[in-house]
Amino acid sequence: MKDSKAFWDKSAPRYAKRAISDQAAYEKKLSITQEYLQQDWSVLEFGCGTGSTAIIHSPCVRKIVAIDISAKMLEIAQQKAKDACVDNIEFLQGTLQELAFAPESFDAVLGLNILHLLENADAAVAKVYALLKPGGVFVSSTALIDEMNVALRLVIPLMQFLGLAPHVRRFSKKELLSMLTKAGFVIDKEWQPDKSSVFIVAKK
């Protein structure tokens, strides 16, 4: 957890000022995540980095809390917050298993480009399980890392020897979606913007 802290904390700057890599793919993912949002709702974004995803939600609920184990990422996320007058948004700094929320207590969970990231990602599903309230959604995009090219796959542990890379899971999407059924969801809408990444909506 150390090693991923610091990897994100030195990411941070960088990584606020990449260019979102296919635009069009990821307004689709927020439109149907915007389908499914209610405006008395409270939502939990985990793994939410630089915030941007968050701030574009704030209008769409009552409140998001908004998670990140790097406090480099949390600080460029709470001056676009800052920024954007958006005042529904708090942001803390932990993981799922580190903070303390009440089960049931949210409607929806996102966590979008980081169950891949994670050393126990079948852990956290149970978790935000177990936070959404019944009936709640958990709204997730993952690389599936075993449908890369083999070369980028054969590239990522090089990238993780040298610091280039975190941590990362090889889902492919059988088993991501296995994953999500035995902790307990339906799956509600599935779509694959390209082979190497799935974006789900999952029900409680």
Ligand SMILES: C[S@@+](CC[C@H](N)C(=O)[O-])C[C@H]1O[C@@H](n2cnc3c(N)ncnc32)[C@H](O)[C@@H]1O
The other form holds:
Amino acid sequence: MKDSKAFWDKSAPRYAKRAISDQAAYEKKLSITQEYLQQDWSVLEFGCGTGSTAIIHSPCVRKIVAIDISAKMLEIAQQKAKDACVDNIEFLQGTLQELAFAPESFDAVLGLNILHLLENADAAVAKVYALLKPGGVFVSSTALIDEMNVALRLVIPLMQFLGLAPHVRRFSKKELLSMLTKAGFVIDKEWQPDKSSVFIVAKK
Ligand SMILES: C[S@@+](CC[C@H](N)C(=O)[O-])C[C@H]1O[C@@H](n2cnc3c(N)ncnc32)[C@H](O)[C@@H]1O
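Show the form predicted in complex with the ligand, please, the one above being the form predicted alone.
And the full complex, kicking off with our chain again.
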């Protein structure tokens, strides 16, 4: 966890400047998410990074609690929210397991580009289920590392050894869907922008 924090703190300035790799896919994910969001909803985003997605969704809901392990990511996110005059996002440093949220206190949870980075994704999914109100939605976007091209797959361990890549879990889509359904979720929407990632909306 300490290593992960340090990695993401170090990556934050570069991550903030990085261009979105597939703008059309990003916009489609935003629009699918917004088909679900409701004006009186309380939303949790974990692994919010530099806050861009939370800021975009903020006018659609009552409140967003956006959490991240990296203080540096959150510093950038807070500044971006301030610059955009957004005042309904609360940024908190910590993980799903560390922060004490009341059970069934959120209408939606967003976990975007994060599940494959966690040491214990199963525990995170169970926690998301516990934090959602009945009927609440979990929106996730997850990399399927085993579907990436061979060169990229081979380079990941080397980059990890050099401290240039974080821990990653090699989810298959089947494994990911099974993890969600085992936790109690019902899959409501599943979309693959490409073969190495999957966007899922799951309902409690
Ligand atoms: C790949 S970035 C994704 C950021 C954002 N969700 C996006 O889609 O651009 C992963 C983020 O998750 C954060 N993170 C990594 N492990 C975490 C954990 N256990 N709990 C909360 N945040 C975590 C990192 O600091 C980083 O900001």
